[in-house]
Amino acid sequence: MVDAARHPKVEILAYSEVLRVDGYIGNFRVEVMQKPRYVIAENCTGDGECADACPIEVPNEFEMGLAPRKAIDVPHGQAVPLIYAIDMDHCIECYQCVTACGHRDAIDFTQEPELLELEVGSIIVATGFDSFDPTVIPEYGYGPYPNVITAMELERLDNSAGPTIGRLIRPSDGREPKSMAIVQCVGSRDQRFNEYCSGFCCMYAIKNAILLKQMIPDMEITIFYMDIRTPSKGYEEFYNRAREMGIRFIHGRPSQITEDPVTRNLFVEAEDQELGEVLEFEVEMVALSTAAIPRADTEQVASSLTLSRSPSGFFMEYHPKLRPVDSPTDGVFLAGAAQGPKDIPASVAQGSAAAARAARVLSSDTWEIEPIIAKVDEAVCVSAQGTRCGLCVGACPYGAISCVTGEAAQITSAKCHGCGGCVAECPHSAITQDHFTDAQVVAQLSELLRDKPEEKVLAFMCHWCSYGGADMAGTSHFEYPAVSRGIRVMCSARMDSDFVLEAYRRGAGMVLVSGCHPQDCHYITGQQIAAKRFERLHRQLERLGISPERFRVEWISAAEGEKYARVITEMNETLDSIPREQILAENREARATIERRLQRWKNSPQMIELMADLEPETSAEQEVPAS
């Protein structure tokens, strides 16, 4: 941290809070708010004086709460830049502090929040986890009892810099305890709160355990544990020790504590699974490993930098395998426990790994995207409604596109990542797709359909996934019916509903949308869009009396050849099941109304040219009119 501070070319803006970040990879423009430390930074010399007169002390949340501050005060001894600050919540302005440091004129309570701009090639975000409550687990007794604490407590009273110097004593009496249990998995693999595993616990439960054991050498430790992860390097040597110290593991989640109200020690109520007995011990002091949490502000970073993220709310990076430190916006990486829990050496090498990315970005004069990007046609944008509508706004995962009333949107093509969700949302097909155009895929769509439509499943399919599923299924000799005719997209939200409805114009039997599982999308949000709207199109092809089997959407893996051939077959079966006069007597019905629900589309520019080589002799009854 010192070596950081001193560095000419880093500058550390510590008490401060990232407010908004726009721009894109090589030119983000981040706004941070310097909060007020009512302490001039570079008149404080860290000496501690104004904390040794400041008459007024809180709990220290560096000790978790087990020992006081002051209201002036650093976080802790090492702090990096060692300045003081105020809190102004509990500062009680008797100036003691001003006077005891009165020589150096460092004590300034008219400062403010100040407002900074920076413009930076690529952001590294590390911004760590929280810990769990176990408040919200009564059957622990965190809280009510004094003498059962979580980790992090632990590790501060038997640390030698902590609040007892490392003495470790009981909350309740200040005694040292000679016995103690540590429960694993409070609050994670637990189907009430965090089904994940947050990783190290079982690491920290076993070191705490050996060090007190060091330092008690007659103490009895029970961990109690569902299942003991210890997979790194020389960990399950780790283990092992502590099983030879004589630490004892019990294999079972303890179902109660109870406190015994006058000697204040604890009853641990739990099976053992190896035995299958119903165990109680009686310890005077237990400790909660609790699971690793995403921080509360995840959200907000989330937002203000277009992150995704993951079920358990961590931030979600590019590719777990290819890509692990990426995250799905250019230039913005990942390092640490904010992409999901991880132990020391794991952070140590990530952060690595992002800094070595970011480098790539801060060296290159330019930076090379892929061509396949929406663009906005202006004109059609603007006289298709006075006022912006927005859906296209709503649709970018990336927040690549502005709109501002009156104009047209604007799409900022270094954010475009080209999922296509804007093009398919947009109802005046004023977007294009570079490369996937809706005149494009309509003419893979034509031929595809030329001949005997009605025995064929048009499936259309994204490329990370389902057509890599699809790929997986040939590369793998599947068998399944050949009645499935591909079209590619980059995104299930680039799968517009006037794609389908054209299919059973054209006379397709079945229709197929299909796209990544949604904590595997490509486009952060993509899949989502695309469902939202594929559970809107079921509806309107049942009241155009197109039967709901013949429509099926399906979210198929790269890696689940195997669902791709299977689905293909029953859709063929479910074909084959329904007559074939039904199939076309449908789409004859049909095809009027789509006709006209396609109207707008068809007569867009990119369009207009299309349906005139595709359909020179339509009647007149079919003719489209051109805008």
Given for the second form:
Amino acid sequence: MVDAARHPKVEILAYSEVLRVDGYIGNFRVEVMQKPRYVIAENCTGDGECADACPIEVPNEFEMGLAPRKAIDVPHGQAVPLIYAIDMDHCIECYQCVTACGHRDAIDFTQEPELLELEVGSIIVATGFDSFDPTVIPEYGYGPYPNVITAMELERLDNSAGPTIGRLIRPSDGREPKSMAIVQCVGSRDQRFNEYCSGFCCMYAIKNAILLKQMIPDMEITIFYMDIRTPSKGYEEFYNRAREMGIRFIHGRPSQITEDPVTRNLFVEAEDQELGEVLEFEVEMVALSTAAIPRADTEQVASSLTLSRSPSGFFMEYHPKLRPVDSPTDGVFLAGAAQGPKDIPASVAQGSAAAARAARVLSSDTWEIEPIIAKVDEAVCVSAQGTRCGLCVGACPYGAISCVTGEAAQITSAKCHGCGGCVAECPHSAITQDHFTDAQVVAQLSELLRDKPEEKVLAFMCHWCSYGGADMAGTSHFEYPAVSRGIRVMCSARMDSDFVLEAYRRGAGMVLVSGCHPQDCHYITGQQIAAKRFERLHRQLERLGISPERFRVEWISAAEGEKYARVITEMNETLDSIPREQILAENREARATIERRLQRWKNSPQMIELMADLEPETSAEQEVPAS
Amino acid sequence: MTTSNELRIGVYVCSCGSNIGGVIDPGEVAEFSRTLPGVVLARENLYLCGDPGQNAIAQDIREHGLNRVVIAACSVRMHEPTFRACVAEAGLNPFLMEMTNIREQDTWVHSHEPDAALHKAKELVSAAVAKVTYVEPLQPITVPVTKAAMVIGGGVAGISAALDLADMGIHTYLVEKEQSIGGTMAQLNKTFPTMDCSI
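For comparison with the form predicted on its own, would you give the structure of this protein in the form predicted in complex with the partner chain?
Entire complex below, previous chain first.
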């Protein structure tokens, strides 16, 4: 901490919050608000005479409410920076601090929030985690029973810098306890709350047990666990040391904790799974190893930086194995428990890893961006012709498009991430995405449906999730029928409804549109744009007479290989259950309407070539050519 | 590289040892590929991602004037950068190379239906050939870089990142919403497994 404060290249902006982030890799503009301390940083000597003089005491959050603080204070004695701040929610403005501060003249009640506009080339998100609130598990009695505490409260109570100067006491009577139960997996590995393993709780529980045993050698300590997880270097040895010290480990998750109202001792009821017996232990104190959970403001940070979140709610990395500290937004990196529960060694390592990844950008004068971006054909854009449109603006998750009636829509290349949502939303074919053009998609589609299309499942996949899911089905060797044919685009937002219609026009039996789950979308809201579009398409297909079961929309993550295989298998079963003649008839009947709609595609030499069989004067009577 | 508008597509079918070759005959896919419009040569290779495979592609681009390349092998998520670099080295714009996945999305999931897997591989190659017919060379977009960094969150991970960046000479803003840095770590007593102080 002190190293950071003393480093000439580190500028600490404490008591500050990021309000807004604009820009792109190499060129971010960040608006930061410095909250007023009502203390002039340069004048504050950190001696704390102001706090001594302050008459107001409130619970100290740093001490988990186990000690008081003053209305003017620092969180703890070793705080960096050591600058006092006035808590205006509790200050009574008696000005005794002003008197105590004296000639230093550091107190300033007129301070206002200060807005800073900072320019940076890359950003590392290391916003940490929150602790699970155990009051939502009433059977553990946290709250009503004073001697049931959380692991973090225990940290403060056995800490020599804590409120009891390292002496463990029972909150009910201030006595030193002679027995303690530590309960693992409180709020984690629990289908009711969080499915994931919090990772570091086994180790901190063992650590606290060892510390307590060293402080109070005759103390009986029992750890109730589901599994003890000690996978890092030196951790298993640490666990063995705890066992050798006489700390008892019981394999069982307590079902209930009750209290003796007179002694305030606690009864922990659990099944010892090794013995297959239900046990009841009487202990003087219980500590709950609460899960690490995503920060309450994760959603807000995610939206300002266009990050996505894992199903657990923590920030999602670009690739779980190959790019574990990159976020989906270029130039933004993840470090520490913000990405998932992590202990100190892992957090430090990830911090260094993120720094190296960020430095990779910052060490060069320029940066190259993949050119798969969207471009507007100004001659075709109806806005340029004076029509109010702007559908592309609404489809862009990055605010990269501006559209003023009378002028063609403008795309800021460096802001465009290449999802293709605007391309598919533009009803006039005025926008093209390089490397994923309409012609390139239709060319693939026509080849994949050249032979016996009615026996096939045509699958549109997004690069990040469902294509990854299909890959995962492969690496896991989950077999599925060889009827599927895939087309990859970057995002489900790029999947034009007309691609689906064109597939039926070319005789497809089944069509699958697949993409990321909403929280996983690599283009923030791309999936939502697609979801809305395909809801509309469902209704349109119904009007066209295409059986609804012949079109399916599925959100499949890169981890869901099993789901991808299952979806294709099910779609094949559906396909088998529909008579072939019916499929052919439905496609035949829908053809004329689809062809009228697809006339818009005949606006480039490539598309005219690809859609050569599509005649402007197509009538409903036209025969379907033999496939 | 391209001297005329004539398409000169090279198709490369990877055997990936037995991962692909154990289910379908890559030679048969290559043979089929030669019948596709614009394809001037098609080859199979035991490991296209290996040095001999990469060299063969680069050599063909130079000697046969290939202006499009189709790689039928594994996932783009696995080896697209490898093959892009390979064709670029031989002077071809990397966006004129297209991969199609006949491993994860074919032989690994249809190993019990080898005939159907072979048929699918051929159709996937046809589709990739059709796509490269319409691809254009693209140039990366170059943007300037502001030589400063921001770390949001002053806990142990953020401090570690900020110090490393600063040591590399990069001006680093360390933004912390609380009054002081240190985060959760600062609240902890001694830390495992070495039992040293957290601050």
